[in-house]
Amino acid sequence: MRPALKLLSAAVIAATASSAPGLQAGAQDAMTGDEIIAMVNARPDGVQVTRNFTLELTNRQGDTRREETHAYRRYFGEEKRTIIFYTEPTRVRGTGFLTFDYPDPSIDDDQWLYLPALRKVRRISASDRGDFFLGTDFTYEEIKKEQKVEASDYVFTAKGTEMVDGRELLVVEGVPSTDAVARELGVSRVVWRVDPEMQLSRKTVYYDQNGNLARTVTIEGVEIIDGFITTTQLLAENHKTGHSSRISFSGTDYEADVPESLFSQARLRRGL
């Protein structure tokens, strides 16, 4: 996905400054959903960060099992890398995840997964992008967009505001713009809740590719992290297994060092 920040029209700018405080709460429910969705993805997030991040995956019966990573991401211009490590238990130590976020939707982006069983690293096809990563349920894609949207996926339409946790919200639909794209991502529908103040999908509801309810991904915490607004805890719960995968995140700088020489295949299977 480009910077947000390059893509922003006036417009857009000028609808995202309607969401500060103080402004008519009209002016915001005048916005386009492709509008909205820009201002999602104008979202300072940092050149560089670093953070750990616990996943505690819960299965029907309520039993849960943590998962430890350290990941890295960082910008190069335009480009956005992303290295996750496993660290914890020992049965995931050492499994990694790389990918490569290029501006240019016309061009796949790249991401490669290693599995120590295996002592081999292994590339994600972008057509497999809507598939669960690791055994959670989360995508491959939302974790690499982290919270963010592939605009030219979807074809969005505003659909009011709705009040969710006391918040006013500004909701959009978007439908998959094209076939292949519904197919990669396995969703005929997505409906996004944002949080104008923190340009952020407070509660996101995909349906599978028959129309059916199928996951919610919901942001349970959020703090201002050096100056960057920074999800701390967020929740998907997949409606049809009843399995559910939460991620709190710790230890979150924007100031550390994050070489580039971290971001290759080499490095994936070398392990932190």
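The term rigid core refers to the most C-alpha atoms you can superpose between the two forms while keeping them within 1.5 Å. Positions refer to the first chain, counted from 1. Keep in mind that what you see is a predicted model, and the values were worked out from it rather than measured. What changes on going to the form predicted together with its partner chain:
- For M163, the Cα coordinates differ by under 2 angstroms between the two forms after the core has been superposed.
- After superposition on the rigid core, the Cα atom of A71 is displaced by less than 2 Å between the two forms.
- Relative to the superposed core, V175 shifts its CA atom by less than 2 Å between the two forms.
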Given for the second form:
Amino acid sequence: MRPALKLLSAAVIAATASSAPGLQAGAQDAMTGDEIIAMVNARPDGVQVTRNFTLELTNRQGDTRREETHAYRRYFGEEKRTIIFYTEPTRVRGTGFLTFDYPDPSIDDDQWLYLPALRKVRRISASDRGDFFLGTDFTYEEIKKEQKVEASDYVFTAKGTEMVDGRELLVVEGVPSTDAVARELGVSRVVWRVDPEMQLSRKTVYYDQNGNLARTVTIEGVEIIDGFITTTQLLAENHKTGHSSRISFSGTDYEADVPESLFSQARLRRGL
Amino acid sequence: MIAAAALPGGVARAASSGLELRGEATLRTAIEIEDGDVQLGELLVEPELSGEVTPEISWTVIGRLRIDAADELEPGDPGPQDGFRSPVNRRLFIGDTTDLELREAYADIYAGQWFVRAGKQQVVWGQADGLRVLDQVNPLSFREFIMGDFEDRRIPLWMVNAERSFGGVTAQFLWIPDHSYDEVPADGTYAVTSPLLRPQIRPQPGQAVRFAEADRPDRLIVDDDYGVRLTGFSDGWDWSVNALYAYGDGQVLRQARTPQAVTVTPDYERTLLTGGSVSNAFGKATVRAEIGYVTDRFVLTNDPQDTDGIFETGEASGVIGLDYQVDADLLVSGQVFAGVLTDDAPGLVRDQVTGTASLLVRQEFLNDTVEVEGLLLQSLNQGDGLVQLGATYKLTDAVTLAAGADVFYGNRQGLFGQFGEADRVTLAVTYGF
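Write the structure block of the form predicted together with its partner chain for the protein whose form predicted on its own appears above.
Next comes the full complex, this chain leading.
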């Protein structure tokens, strides 16, 4: 990070932290689970963003595949639209993914996939939110929520604090609010370790419906970019399969123009 | 390097700086199950070169080099097959086994609210997979019958493809001055023998049978094809309305009888295709449907009273498909196609109502590195069909291995059954660069 940006980052972090709910000195321990998650969900993420992300998919044997994408995201009111274009390797180049994420969690997302081999934009079902996103170890829910949490999905309990890598993190446990949510997300319990300064979970552990350890998602890099707390690298480890997926973001820009017309099937078909 | 660029008309695009060369090379073989003969021994190299002139104008050129050492699909020098293609859309043959083709060459131009793709390209309409109602803009190569990706089987055409959005509706306008049509091998493994497609001529004693050169449209503007499509998204439904004023891509095999000879002269007839498509997702299911009406369908007839062996009628057709995503890795997809001739007549070689059903099951394993699928195509009239099994393994980012089998079954007079002796297993390795 450039020095000037570091100074700005520190200022923004301080401003954000001091304005976040329940973060007055000495008051963090008193926050409830709902309040901690509300703080995470209050993290500003900009009306729009442009970024590249690189996916590194590593199997149990240590073999790594690498895929590169270019992505845009924009809010239309409370509705969030995302379009992702795969750029590498050649066999997936041109593949595109468009999603309209509606604020009402009871309404399924609308999703489209463009496959170059078909030269067609295909409507695809809103997969169960706990299904894995295009061969990765991240779920559709995680890709969509961008390190936020659908609060109505869980009943939260604050579990105190924990020191991780020199940071005091707030521990929150969530259990699905209904059996249907448990089935959709494929979890029985989730534990977040929330960094109150960054308003995001540094380490999130998922337990499957049988109560077994399933996955761990770790944020490996965070920066302040254009004034926004921005995850730059995160790792998902699937403890059942031994497979892991790392996403590294680059070229993140919250100020570049992201026109509304970009989020269309025509654009998905034409590509970058 | 990729950089985001804002373009006039409110369109953003990531522009590549400089030239970019990429592509794929595939080694592929097919062995016939019945006798172990090598049906295909192919090296396919498809380089793609692209670049940009300005942030608003970019270009792409895709070539194809094919060397098929087996030479069973288009045996010898298939030069006469150029008869299916316009002079500006022909393959260059080098000997019996090698051909070169300019697959695509187009410029993408953003101008105000317009997007224009001008040049040789593919345009795909409709929502159905494999069963074509609206996907009629580009003709097809039947070199391997219906096996292989449509991407590889479509014959790209020189055309101007202009798009503009009006609110939530995108309008597409096509002008296609390239008079190229379906390419059907006259000889070889997948040469057509079914009486549904090839007239069964029984000459009188002393009467010869002659095949004349195809009578192809060649007038600029007058014989060009034109298309319009409107697409939109309303209340969860994707929809399109399509119209294509074009020459049908299949030859009309008219007969002329004299006491001395029966002469078959292939020609092409103008048609108007109108129709539309819809799709929507409901939970784990996606529904897709398309319908179309063709004003002029030319059907072979064996009616002795019919002088040219062709019966002209309209045809309404449609496909409905249901995709069910069992989980993120397992897809089950079924489709039913039906076509209805608006008129019937004695002696027609096909039924007035025809149907085809398809069932696809696709399973992915190991974080999508392995994909296994099975596809069944079943004629509901002749009872014949095709089973395709395939598996692919992404060995590395650049290398993909594939294996498969294509098995035809049923009535040897049917569209699928006619190739009952061509059942095969296939192996392929693809390197992306």
